[in-house]
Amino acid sequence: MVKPFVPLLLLALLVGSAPLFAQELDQKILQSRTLFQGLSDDLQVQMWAAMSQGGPVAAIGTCNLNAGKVTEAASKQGVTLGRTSLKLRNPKNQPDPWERAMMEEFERQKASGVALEELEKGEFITQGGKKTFRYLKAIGTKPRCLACHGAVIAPEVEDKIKALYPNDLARGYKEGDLRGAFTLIQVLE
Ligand code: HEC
């Protein structure tokens, strides 16, 4: 009788590696969530400083992740950080197919009652032949976002936004809407 040594070994590996894999994913999700929490807080602080000094016109340049130190440092280490949306202000924030599909999924989950704060997705995918960690975290619309993303925008704010973003679609939002998402891409091999 052949001893089932190899199948048992394979089974042990399979069972043993499953939690490891899950842990690696959970860890990356947690790290990404924490990273974006920090970036989001910094962004809000800058935006509020500018808003309280000069109102929304003065704050227009502060709703921006791209110029940040963390974003730059991440990019040097092969990690891309960004923001995206299904209705864009800056066309450079265009979602790729994975991001678009996930934001559509966020909209479905939100419609079925899931809280905005819970909407996130992290997974390993193969992209361009390389194992890649992808993470997306929903960004909700708060009352303070409406000055620049709401249905009614003051004429002086409107003029400046129009001049900078002639194809702006990121308006007409209400409090609690899904404004967009933070996105992280890390190519692993
Ligand atoms: C003072 C005006 C202003 C306020 C207030 C504001 N934004 Fe923005 N927002 C902008 C501008 C301008 C851009 C385009 C930035 C760029 O060029 O990437 C933008 C872009 C974004 C994007 C990137 C996707 C896109 O459409 O290009 C997200 C997400 C976003 N804003 C969310 C928010 C949220 C959430 C709030 C409230 C917490 C908020 N914004 C408040 C002006 C504002």
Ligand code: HEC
Given for the second form:
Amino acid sequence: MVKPFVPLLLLALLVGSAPLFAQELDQKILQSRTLFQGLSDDLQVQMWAAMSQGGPVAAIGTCNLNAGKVTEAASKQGVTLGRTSLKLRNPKNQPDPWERAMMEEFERQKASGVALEELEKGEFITQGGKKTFRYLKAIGTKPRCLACHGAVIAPEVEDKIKALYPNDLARGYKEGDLRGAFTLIQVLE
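For comparison with the form predicted together with the named molecule, please write out the form predicted alone.
Next comes a single chain, given without company.
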């Protein structure tokens, strides 16, 4: 016979842990935002320095050589950072199923009027049998992104993109479009 206080005790433990769970999730999201702000700043400094020195062609070369290195350097032990998109330029940034689903949800939210700056998702999931924190933050298309990602691309820029990324799909964007996302994976167990 099950004593009535046992289910009540379990319920109290579950309800009592909910604020801790929400607090842990909020803390992980805040940490992720901070990591990605630093990563975004580093990438933009390099891209805009290259752009000012050699235009979009130089920026593409800098992105090709440095973006992966900057992202890898920003990753910390147990935390993997990256970038992904539904329209890839670099095939190494292919979204996994979770990232794809979240970016598709971002597109729906944006279409319903949610501001791009607000598009983020953090959650705890079980992945590979381990508790894992996943986070995704939208990357918007700014006016200066259009030289390489817009609908009209200069011939010399087009040539450089084709040389470095022969299967490029990351074009046709307009200012304010969802261009991709920063992604974080942290295995917690």
